[in-house]
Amino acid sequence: MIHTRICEILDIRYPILQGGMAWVATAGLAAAVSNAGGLGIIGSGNAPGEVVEREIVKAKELTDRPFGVNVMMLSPFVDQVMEVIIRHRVRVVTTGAGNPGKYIGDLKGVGAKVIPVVPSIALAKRMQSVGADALIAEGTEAGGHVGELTTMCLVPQVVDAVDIPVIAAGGVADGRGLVAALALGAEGVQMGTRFVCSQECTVHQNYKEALINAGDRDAIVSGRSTGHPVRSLRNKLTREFERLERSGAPAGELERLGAGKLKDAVVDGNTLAGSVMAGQIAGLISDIKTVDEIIKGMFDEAGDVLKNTAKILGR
């Protein structure tokens, strides 16, 4: 058993969080991860408060275990979503794309644990100073919106810079990745792409098959010129992004090109011209399993890796 401060803080068996992926991280997936011993996360994305509320209510019907909601601070509905979270006393809130500082007092007032996603040391220190309970240090290997530092470089630097627990994200899909994250000083991991290829995930089958068929170099970054780069699988959409960026197109034109494309892929199955957000770890995924099989298999493998490492070290 791998037991860390994250397990204690979040009241979970395994120190693993499911990524709060917009359009992907539904109540059903979140509840399945929580029931399997991890922490499931509902992804609010740019959804209004009433949509997020329906997912929270559904998750409460599906599990009696802790679960969380991921809040994108750039969402036009962030105030609504935070009000819903506070009213329903959601136990964990992860945040991205901004500073949740002004909401932390109210969240903690209802007992919520606040865990921001950070791509840099500076933001990690700032989040600790405003009262974050833990941090998710996400490397550029992750899917969706990404920073510049790799997980291998970012995690140990964040661990050294703060006193609160750090969760590693980006490039983790199995027990080997978990052990590597622990070796870097993390006390847990967050996985997104691997959970997309679970039976409980409701994304279109085309999306899952695109991940399974992906190679090691297929998850690329587009939109760097907008200041909000996104990692997704190479397809017609990414090629159009590349063409526009090479031509010096303004950020507004690129943002219009990407608008609604994630839903096109996730819901409608348009993986040729939609945004198939995925991490670089997609090349490691070759099957679809239940969430329970993914988590238990991951920790069984981690145990074997630790035993083999001990043998190599002569212990």
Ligand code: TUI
The other form holds:
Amino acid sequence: MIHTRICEILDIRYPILQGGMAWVATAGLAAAVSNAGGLGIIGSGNAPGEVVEREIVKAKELTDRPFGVNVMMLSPFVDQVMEVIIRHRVRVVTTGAGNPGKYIGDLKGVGAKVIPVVPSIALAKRMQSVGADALIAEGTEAGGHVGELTTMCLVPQVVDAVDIPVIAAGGVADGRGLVAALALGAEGVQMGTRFVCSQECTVHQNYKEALINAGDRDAIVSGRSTGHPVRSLRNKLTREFERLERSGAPAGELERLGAGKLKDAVVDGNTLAGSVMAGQIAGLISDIKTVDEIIKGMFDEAGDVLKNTAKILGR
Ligand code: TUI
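Switch from the form predicted alone to the form predicted in complex with this ligand and give that structure.
And the full complex, kicking off with our chain again.
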């Protein structure tokens, strides 16, 4: 049994969060993860308030366990989504792609736990000082919108910089990754890519197959010049990004090329020209399992890893 402050704060059995992936992390996936003892998270991405509200209502029908909503701070609908979250008394809010500081007071006012994703020490300290309950330190190995630092370097530095619990994200998909994160001082992990390859995840089958077929160097970063770098699987779209960036195209042109492409891949299965956001750990994933098998399998494996490590250390 691995029990940390994250289990206490979030009232969950296993300190595992499911990444709030836009288009991918629906109420169905979030409820499956919460029912399996982790924390499921609905991904709001660029969706308007009413769409997020429907998912929250659905998740409440599918689970009695706590679940969260992820707010993507670059969305034009952040105000609407925060209002819906507050009205429905969602228990946990994670944020990504920006600074949620101005919303933290209102969220905490209704008892929500607030857990921002931080890509740096500076933002980690700022978020602790404005009342965050925990932090997700997400390394550049992650899929989607990414920062610069690796999980290995970011997590221990964040752990040393703050007193609130830290959850590691980026590059974790099995029991070895879980133990490694704990060794770095994290008190839990967040996984995205691994949960995409679950039975309960409703992404198009082509998306799951693309992840399973991906090798170690296939999840690459595009759009660094826009200031919003995104990690996704190498395909026609990433080649087009590369061509435009090399030609010195303005950021606006690159942003236009990316618009709507995640939905093309997730919903329509266009993995050739859509955006197949994925973390570097895609290369390790070779099967589709139930959410329950993923979570229980990780903890069983973590037990074995710890035993082997103890043997190596002569304990
Ligand atoms: O947010 C994510 N991953 C995402 S969001 C997303 S949707 C999207 N689509 C197209 C372009 C951009 C986004 C897909 N994947 N992960 C969490 C994360 N947050 N990674 C990095 C950050 C981050 C970056 C800067 C958090 C805060 C931040 O703050 C800057 C500041 O204001 O100090």
